[in-house]
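Next up: just one chain, as structure tokens, the form predicted on its own.
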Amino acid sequence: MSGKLKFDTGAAKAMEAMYLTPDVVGQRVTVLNALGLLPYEHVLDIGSGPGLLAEDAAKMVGAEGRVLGVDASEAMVMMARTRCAALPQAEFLTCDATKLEAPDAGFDAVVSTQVYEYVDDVDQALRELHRVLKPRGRAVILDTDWDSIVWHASDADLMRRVLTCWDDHLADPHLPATLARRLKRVGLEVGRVEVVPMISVGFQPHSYAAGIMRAIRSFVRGNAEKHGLSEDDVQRWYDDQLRLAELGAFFFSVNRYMFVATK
């Protein structure tokens, strides 16, 4: 991973109540439909953070199936754990995409959402993720890009520079407009590709808009200097926010892509 966002535990759970939203939780379903899992089949989910797509997984495929799930963060993999301690069909390991600790294709299907942006050399995962795929096998990959962002302001230079600033948090902000040809080169035939918007039109306070403020916000925080912001700046884009929320006014949407594959 580019180790430019670190997973800890603080990270983690901020992460698990995010990906307890709503807006998540249909993505979640969005990925487990086109993967499309059967009894007692194998699948490596790449990236697996607080296990919840993990979970569903191992249902899926039940008691004579198997998932792994693979994650960098210590703390990710500990809180998976934790989540699926009563299905013993679910596996967690820490280890690196670039890496994996997976024998050659072991796997009917392998998933990944949310993390090879996050990879610096996203070309040597896909390289694994291929080699751990069985002949046929399917991948599920999604990622998002930040380039498809439309989030209203009071202030859109000020919006733009925090935005700039967040994109450090990414080894590559903008992954899916290569991803098809990157797949292509690995031995893996796209089949189809799927916008999946995360949009809210109104304020939610538990909703994936309301998590990624807090994340942003506190990211950019750190990183301000870099790009010539203060910590007074990062503030007033927040309040900004939280005040067009008080009128009505608030609308965020960014697109994530899906990558169905096969081997």
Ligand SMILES: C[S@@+](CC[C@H](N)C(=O)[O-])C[C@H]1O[C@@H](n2cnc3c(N)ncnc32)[C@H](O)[C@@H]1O
The other form holds:
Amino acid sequence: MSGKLKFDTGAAKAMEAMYLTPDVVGQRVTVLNALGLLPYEHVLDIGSGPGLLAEDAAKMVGAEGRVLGVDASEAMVMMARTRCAALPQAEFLTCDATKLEAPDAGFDAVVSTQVYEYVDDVDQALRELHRVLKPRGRAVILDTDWDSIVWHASDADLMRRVLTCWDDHLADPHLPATLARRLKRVGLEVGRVEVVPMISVGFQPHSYAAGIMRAIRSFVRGNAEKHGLSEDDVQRWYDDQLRLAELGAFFFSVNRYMFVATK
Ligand SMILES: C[S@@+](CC[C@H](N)C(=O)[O-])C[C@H]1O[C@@H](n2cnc3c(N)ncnc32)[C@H](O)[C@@H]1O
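Would you mind giving the form predicted together with the ligand, to go alongside the form predicted on its own above?
Then the entire complex follows, led off by the chain already shown.
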């Protein structure tokens, strides 16, 4: 594999497992609290992935409400449809964030978590978000800034090179730094902005940190050459983390940034 991350069936399964860890469950609770959904509301989840947030949202808006999840990946859409099969108020479509197959002003609330960082034309995607939101509708957007990472390693230079390569998995690994300005530019009013940290002090196998370690190893292996890394370097980086874990010296932290906006 080389270039950007591919959201095929294998990636969808790995992502689903990572997003079922307590860290990411907690993140979803934070996002849903900020969204403040009410029964009967119509919600759009842009880049709905495995459908975990859409499932929770569908239960919150109830049978009289509606949740539409859209995603560019057919594998993700299939997974989300299976997950929400018993919730007829939840529907899923394959479509791109820059060209939403949704009517103007059709939604009370729009949510998008860790999606815009993958999108080449974020400003067009945000114009689309604004178009489909009702006047006074709410939007919650969450993305990671990979500059916020603090990750203990025995070889700091190797860690830096691995993370530089990992930055390539996104269109913009530092999107949060410009997101408030971009949201305002498309006509949204930005209210709260909050940091949502992912943190592991000590290694837990069922954690976001453990999942992202595996994702990074797989992506960087496929893109190592471009960054002057060898397969051995990547394995050395991974083994070092396992060794630190055994010593009780594992430390990982990265920040998501959550923007709450209104139209
Ligand atoms: C990291 S996952 C996040 C999934 C979900 N939002 C969540 O938080 O559980 C990113 C998702 O964005 C989707 N995606 C990436 N680029 C997209 C685009 N241009 N339009 C729509 N979806 C996109 C991917 O297919 C993937 O499902």
